[in-house]
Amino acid sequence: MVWRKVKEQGFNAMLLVPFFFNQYVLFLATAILVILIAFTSMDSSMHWKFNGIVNFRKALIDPKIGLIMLNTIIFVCMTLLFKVVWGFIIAVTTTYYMENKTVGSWFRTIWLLPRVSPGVVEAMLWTWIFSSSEYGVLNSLMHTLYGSAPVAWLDKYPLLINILLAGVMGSSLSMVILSSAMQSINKSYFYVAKVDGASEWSILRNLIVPFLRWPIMFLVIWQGLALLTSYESILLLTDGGPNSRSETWALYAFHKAFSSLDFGYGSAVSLFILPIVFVVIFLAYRVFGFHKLMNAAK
């Protein structure tokens, strides 16, 4: 009996080994390495030469930093709003207002396609849609309908198009989580509300939204932090251009480290995100009661 318990505990511990290795070895080692490199002038020669806080001072007087910060705030806020609101609309429409559950499931499955498609494919598709060529999808459509001349959409609205791409690709996660939460609500609440004469708007505002409070809070915090450090879709679609008009903080750090090969400065720029992440986590945990969601159910 004792031996059997030991074997079970050992098997459970083995399953957790990859998690602990990733969280407490790889992540920790990477974080320490980035912090150390930020205090060096390391370049393509990979020579460790410590230079104190020179890289941090350089970042504070970098003429591009103001534009990069503004782009980051707009990109994170607008994309987050798009992801959560659009995911909420799809979840409520397909699980509550759509009476045919099979049709609702099919619609949600189709909406998952952008999520499971490779990012490169999505970027190529959007590049074709917004191409400045007369054969681009949007230009062809505008010419057919209004006789318009070709427009360089990606040069004219680079940040807006990146927000739309990131929003469309990311709203499927919001849809899945909110749909699952919607289906867990006891149906008797809806019956009682309708018997009492509640309107659909009242049910949405006073019943559905309060029940979805915690999933929405989780999505806002999780996706907000992810957007702060993500840059892949922007890199593929506009590469931060033109003239850094769609460049965000994380992409700027990537460019400095892997395009300019200024690893020390790139690491220092990336570290400026950390205080923001810690402040958001603290506010979520202590001010907005996120610890209630994290605690085990009693």
Second form
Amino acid sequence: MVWRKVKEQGFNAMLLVPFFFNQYVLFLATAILVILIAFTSMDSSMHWKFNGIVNFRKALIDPKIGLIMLNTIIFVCMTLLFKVVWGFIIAVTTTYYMENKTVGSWFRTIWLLPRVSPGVVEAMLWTWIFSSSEYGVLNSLMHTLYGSAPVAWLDKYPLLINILLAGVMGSSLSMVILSSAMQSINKSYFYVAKVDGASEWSILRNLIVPFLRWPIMFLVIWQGLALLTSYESILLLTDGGPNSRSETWALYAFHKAFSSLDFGYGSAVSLFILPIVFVVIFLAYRVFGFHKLMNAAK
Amino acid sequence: MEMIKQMQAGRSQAYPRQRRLGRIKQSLPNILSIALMTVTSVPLVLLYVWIVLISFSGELIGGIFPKSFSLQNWSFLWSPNLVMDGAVYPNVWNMFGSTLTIALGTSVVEVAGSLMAGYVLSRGNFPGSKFLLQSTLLTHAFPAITGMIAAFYILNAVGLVNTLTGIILLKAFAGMGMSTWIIKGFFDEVPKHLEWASSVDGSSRFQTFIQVYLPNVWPGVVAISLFAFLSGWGEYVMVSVFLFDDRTNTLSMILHSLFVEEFHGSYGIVMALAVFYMLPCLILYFFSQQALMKMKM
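Having gone through the form predicted on its own, I am curious about the other one (the form predicted together with its partner chain); can you provide its structure?
Whole complex next, starting from this chain.
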């Protein structure tokens, strides 16, 4: 009996090896390494040369840091607003206002497209739309309609276009989450409200919005963190340019580490994000508990 | 009943205009929603249709409207090298192979690891299992850029930098926490008496796993494999940083370098390559919308 139990736990332990390796060995090694590297002047030669807090001090007096911080705040807030509001609009119109449910699901299927196509293809589409050449989609349209000369849109509004790209790509996710939340609302609430003579506006404000409050809350937490640490779409579309006008904090850390190959400085810059992430996660964990938070992250 | 009908008939005769107005007002949200969604969805679909059209067209009117049908842009499929504006790039099928290797490798490693861990975490009751599960929260929230720098050091130290294996392992481990959590949810739904029944029948744990659990958690397996595949197939950042050998280019890398360098004229080939690269994703998209809609990752 005892032997069987030992055997069973051994079997369990064996199955857990990859997961355990990921959660503890790899994760801890990653965290410790980055913190250590941040205190060195490591470059592509990969030599450990500790230099104290030089990197952190350098980051704080970096002349670009003010602009980058501002860009990051604008990018995170505006993109978050865009993707939650637009995702909400798609979810509510297609699941509630449209009388024909099949038509609603068609529209939802269409808005899944940005989520499925690879990031590089999305970036290519947007580069094509806003291309500075006369063959760009927007420039062609403007030329046919108003006869205007080509405009270098990506140089003119780099941050705004990045917000639009990240917002459109991200709205698929909020649409999926919010429409599944909408579909789980018991239909009888709506019937009762209608029989009572509630107006559409009051149904939206007093019924739908309160029901979607938690999913929206979780979206804001997880997607806010994801946006704070994400840089891929900006890297692909404008690469932070021109003149760092669309450079965000995470992208700056990436550039320092992998373009300038200054791993020490890049690590130090990236470590500034970490406390924000941990504080948000800790607070969310205390307020919502683990299960709610992780279910929302799915 | 008769009376109500009469009343209704009487009312509709008395106030036909109000009733029609009322009906319009009632269906106004429906009409407005359809109008709004149409106006916004049509350009989105049009963009995708348009790049397919451009990829199959010879000449373009004004550089943007397809004029004639041609397979010229797709010639990279049967020629030894991808050639654009005189520049020669590697063979497309080699890049397809590397991309597919990353996507499939990531799915296999990630799904295998998550399936084993999800099973144990859902069934096994052992000290520390709760803590182990809660650690997924930290790894999920950990910023990717912070991990990238350490990942580079680790790959370099173990000699996996510039290999597809290195990318596969990094991607698979990065997604494992979340996938485990998802698949654990599916294991939790399997009734415990099924396992007892199976073990009374004399099945080994492995047989029980295959015969009892796997069919029940299959939708979850499909979903996490799908997401791991799409994520591996679309990966750009890791590939561009950790692979610096021209022989192991991926489709994401070549497409990016093409549209950054040459986006002033020869759209055709870029668009054809984009369609070629997107095709597996589109096929998955058409066949697994149910799974995609369910996945909130």
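Remember, predicted model here, so these are calculated numbers, not experimental data. Between two forms, the rigid core is the largest collection of C-alphas that superpose within 1.5 Å. Numbering follows the first chain given and starts at 1.
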{"property": "Core-aligned CA shift between the two forms for V279 (Å)", "result": "2.9"}
